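Starting off, we have a lone chain in the form predicted on its own, written out as structure tokens.
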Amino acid sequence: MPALSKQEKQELISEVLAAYPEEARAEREKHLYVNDPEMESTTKCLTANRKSQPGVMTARGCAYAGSKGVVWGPVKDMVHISHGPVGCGQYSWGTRRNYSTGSTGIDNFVVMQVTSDFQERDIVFGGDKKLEQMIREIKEIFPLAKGITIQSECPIGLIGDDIEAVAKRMSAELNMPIVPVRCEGFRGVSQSLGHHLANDTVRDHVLGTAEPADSTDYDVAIIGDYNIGGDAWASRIILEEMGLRVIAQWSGDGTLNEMQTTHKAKLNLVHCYRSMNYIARHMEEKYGIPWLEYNFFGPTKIEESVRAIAAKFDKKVQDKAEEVIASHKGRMQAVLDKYRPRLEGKKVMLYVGGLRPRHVIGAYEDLGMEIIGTGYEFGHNDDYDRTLKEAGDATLIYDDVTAYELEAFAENMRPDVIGAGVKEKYVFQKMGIPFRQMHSWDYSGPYHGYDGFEIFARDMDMAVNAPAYKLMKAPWKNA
């Protein structure tokens, strides 16, 4: 079936919206858009970063998820307390595959779930004393931990516990950084505010509090890469081949000291703009460190980004950058020769968070695949402004899409593969549609860098051309 035209997609939006009551229809219409790459800004045609409507099923998380699950949680040599009832910590336990080196429980605490396990008596009498005792026990049990964060859950804010005072007292008593993070889940409209709140606590409690042992003119920091499946490691290989020195990773496989000393970097390389643009802007304003968004998904975008990064440095780095690109040409061509004939013309729908709805478009296009729909769980309008240029003409754009809408769009546009999250995965697989979990690479990865593209291409082929789908039919094939 050929892809729908711009007019047909606009009619599809109207058809899907017709199922809603009038008020809900008027609200949801603001979040759906058929792309026009010539548009300069989405502010007049798309609404983003607004509260989800009660009664509709969306895929968003909360502010706690944005802070603990994204920004702070991957910092490996700190213990991150889920302060509140056990459920939030349990849900966030080891879900994002943030790879990190070290020994669990010794100098690496990423995969551990540490919770204050709030009970009814704590709600009534407050949890400050319990929190203090917990912090002392953490110091005793994990003596090599470099610091502690307090990730507050909803009840903490509702009862008014003063985690800032506890953190200040215990930091002085134990002589270690203890960072209070007011990331109660009810704050904001999604996990996006949790990113911002976490960035602010890094700014206020961590950044610039230590000096590096040495400094060079080629020091860079990777900002907003959480090392999903090893992505940050794949990126480091490229940057180091260019002659740059990566002094910090925020925050996948990252350490407290790296975050403390990043203010000495010569350039911040921002991978996930949505979660870390705040701290990058702060470092530019306070320390004069420029920042650059980069994209290492697929050979085309890798080449563009490598040259853009090299342009910030001297001819030595620029020459090395060209050598890096040339050295991987043959390998990348071999990947394309193998997989592009099997994937050419296949249609893709995306619905993810962070940077992926736009960053992975180039990798799919390298394989000859077409993006027919994309959208963000918790994007802002500046995310969609960046997406306009990456997505093709007439690509369907959907913000905070509901479960009903996404299924209806899939049935009508008939993608060959869908890339979204675990909440959508099994629904579409049971519908007979090939699927890849694009939040954490479906237990695979890395997908970033030259190493990652080879795995990405293999995984897309494995999904689209899986023999299992010959034994079941998508809804439109049953008609």
Given for the second form:
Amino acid sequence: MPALSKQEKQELISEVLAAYPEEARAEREKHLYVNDPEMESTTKCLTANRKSQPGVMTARGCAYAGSKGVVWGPVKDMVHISHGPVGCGQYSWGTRRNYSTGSTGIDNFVVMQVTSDFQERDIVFGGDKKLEQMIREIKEIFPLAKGITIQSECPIGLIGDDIEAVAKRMSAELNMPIVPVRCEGFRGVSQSLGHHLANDTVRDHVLGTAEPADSTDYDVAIIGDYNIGGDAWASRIILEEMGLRVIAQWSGDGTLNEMQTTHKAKLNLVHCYRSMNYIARHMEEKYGIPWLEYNFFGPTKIEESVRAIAAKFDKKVQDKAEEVIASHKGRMQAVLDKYRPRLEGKKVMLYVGGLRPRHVIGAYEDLGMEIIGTGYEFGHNDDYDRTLKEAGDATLIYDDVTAYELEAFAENMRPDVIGAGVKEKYVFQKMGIPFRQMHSWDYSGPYHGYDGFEIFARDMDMAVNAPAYKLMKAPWKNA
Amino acid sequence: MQEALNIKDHNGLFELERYKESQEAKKAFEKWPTEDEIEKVRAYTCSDEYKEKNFGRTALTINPAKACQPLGAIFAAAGFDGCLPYVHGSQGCTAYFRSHFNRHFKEPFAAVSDSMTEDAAVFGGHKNMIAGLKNAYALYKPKMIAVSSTCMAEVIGDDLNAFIKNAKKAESVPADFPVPFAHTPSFVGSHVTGYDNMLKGILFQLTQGVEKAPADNGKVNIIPGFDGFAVGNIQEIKRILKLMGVDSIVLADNSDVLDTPLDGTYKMYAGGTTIEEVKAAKNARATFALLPDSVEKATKTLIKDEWAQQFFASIPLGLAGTDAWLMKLSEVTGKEIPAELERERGKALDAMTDSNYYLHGKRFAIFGDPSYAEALTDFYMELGAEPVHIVVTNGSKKWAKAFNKKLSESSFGKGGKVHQGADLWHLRSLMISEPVDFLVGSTHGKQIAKELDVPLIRIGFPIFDRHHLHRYPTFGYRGIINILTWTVNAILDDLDRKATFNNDFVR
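Could you present the same protein in the form predicted in complex with its partner chain, rather than the form predicted on its own shown above?
Expanding to the full complex; the earlier chain stays at the top.
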């Protein structure tokens, strides 16, 4: 299928929106546009981070998902209470693949569903007493837990519970950090507010409350890498090869101590800007720590980022950075030699969270693939601004796209592969379009770093060139 | 020339020395406990003292085996032709429900939310319902929208009936468009309760104005219940009913929409019980609910009282379970059990004797929903296996008491105990103090199974980490062969893996 022109894509948007009732259409129009890299900013063509329209089938989650699921959940030596009814913790239990070392239930509590399992009486009489008792029980049951977070579910903010008071009291009683997070699912418009609230609670309760054993000029922190399939490990190893010391990982495979001592980093390296720019800005203001956005998807972006990071340090690091780049060249070329011919010219549509809709574009381009549509579930305008130059001319951009729109776009543009979430996966596979989950790496990964790119290339080939899709039509149906 | 590409993903990559070194060095920044400290705590968590503390918990729930009501509600709603499940409340819930089903069935799962936010928390979700029904109706062109609710909407006391009426007045949907509803607070009961409430809501609403005929129409209704094996089981039950010559209506038949072919088109609505069938169901001769826990209150009351129908709730699983179910069906319909089913029964029994020696006397633990846990326990006892720990987080005390009594009266079951209201962290303590040979349950059992090196037989919900199991029935005589195959082969795999000198080709 020939690629659609800018004009045709604009028409496609209007066509698709025609199905909406007027009010919803007027709102949805502000979330769809065709990219023009010449634009300075997206403020004129896009409104992002707005409420989803009721009833349209948004893929978005909630503030609890942003706090418990994304920011706090991966901190491995703390117990995260899903405070409220049983469901939220149940559905987010062990499904995000933020890997960590340690023994579950002994010194690591990531893949556990710890809940107050609210019953009707808790709603009626309040849950503060139960919470207090729970916290004492956690201390007994998990002696190696270094701290506790309280992740509020919807009812907490509606029934007037004072979790802050409970946290303060119990923190003093048990002599450990207990962090109340007001991430009730009805707050904000998506996961995004949950990230922000979680960042604020790290700032208020954790950051700067312990000092590191020692300090060097080469201390950096990885901010906004959730170690999906081991991403942070594959990134850390590059930084270490450059001669840097990674004193903290936020928050994949992270620990309380790392978060407490990050204020002594010399540079904060921000991967997921959307979910953790808040804490990076705070550390810049309060501690004067500079921060740098980087991108470890695909060799082109990795090289750019490695050099940009090294430029913040001395010649020793810069020389090592060149060595690192040189040492991976051959291997990366071998990966490209194998996979690029199989993927060259293939068209990709993306719909992911708050970072990857722009960050993975370079990795696809390294493989000769073309992004024809991309969008964020919970991006803000600054994310779309950062996408202007990353996405090519005439790329279709969709914010908080509805299932209806995304299906219609895919049907019309027929990409060779779609990268989105599990709710989208099976829809597009039924349509005969190969698919990769780009939140969970479809149970693969890591995709970050040099090691990750090999896997990424292999996985895209597995999707695009899966023989099964070519067998869709029964042979007796062929003309 | 480069070495041949040997790409290692997460399964092998982090075993490489350079990663092990990197992770080891990271421990200094983690302030990670020493090996000694960790081993001390590990040993402590395996002690009797710890078990007592663990069972002394009064407020803390760790790794429960249950989910919340609206999950069950949209599962029931998905079983009706052209029905769009609609969840009134915060939007994150619906994202979670959908992905939960996606991961289990590896299929699309359509459902909408009306995305209530802070303003709705203050003023109620009335506006959201009006706009939500309008948008959903326009975009997804359903034949019916089934509304359930999240805990947010329930806490603020939104009135679904009034909101839907007002939405109809506001012409969000036509006045005669069916919008059944059910209040499904997540702080009451569990996912099976939500199934019950939503099913009742749909059956009630769609049969309003349907006259109760003086004579029944000879059909029987089948209610499959909240079943992770719904696809395989509904197809199997339909096959059995066909063999019996029984005319039936499956109420909430989601076996097609959760099992669509890859043919180049996505069909959001695929199969399911039609509105006409639901109307006919009111005048059926009898209703058979296959999972008693899924119809416990609301649906049972509707069918017995309002529909004035014979109502049977029993699970056709295991030999005696299937026998009893077929005999009751035969009695109610007057249709004989055909020779073919008797042959199938004989084949199942044949398979049971083939595998007997690997199962007789084996001790097992099981967790899951009450109906499944009980029926599976009964079946494993037919194989001579002995239940030890039965953990059910939902279910009722009354049910547990009756089940415990039944166990105490069985020579195989007398060593077993039902722990109603317990969770999987309790189960861990139980399995440490009284070890078993195998564990039966959902994917959530894999941590215990791995830690204690016990094979996990995946029967339950959710099963995220194995493929296609839901396509196989657990019900009927064919179901017996499936359960038996999974169980005996898991035990044999375990035996082979642990064998030192014994490398028998024949087992």
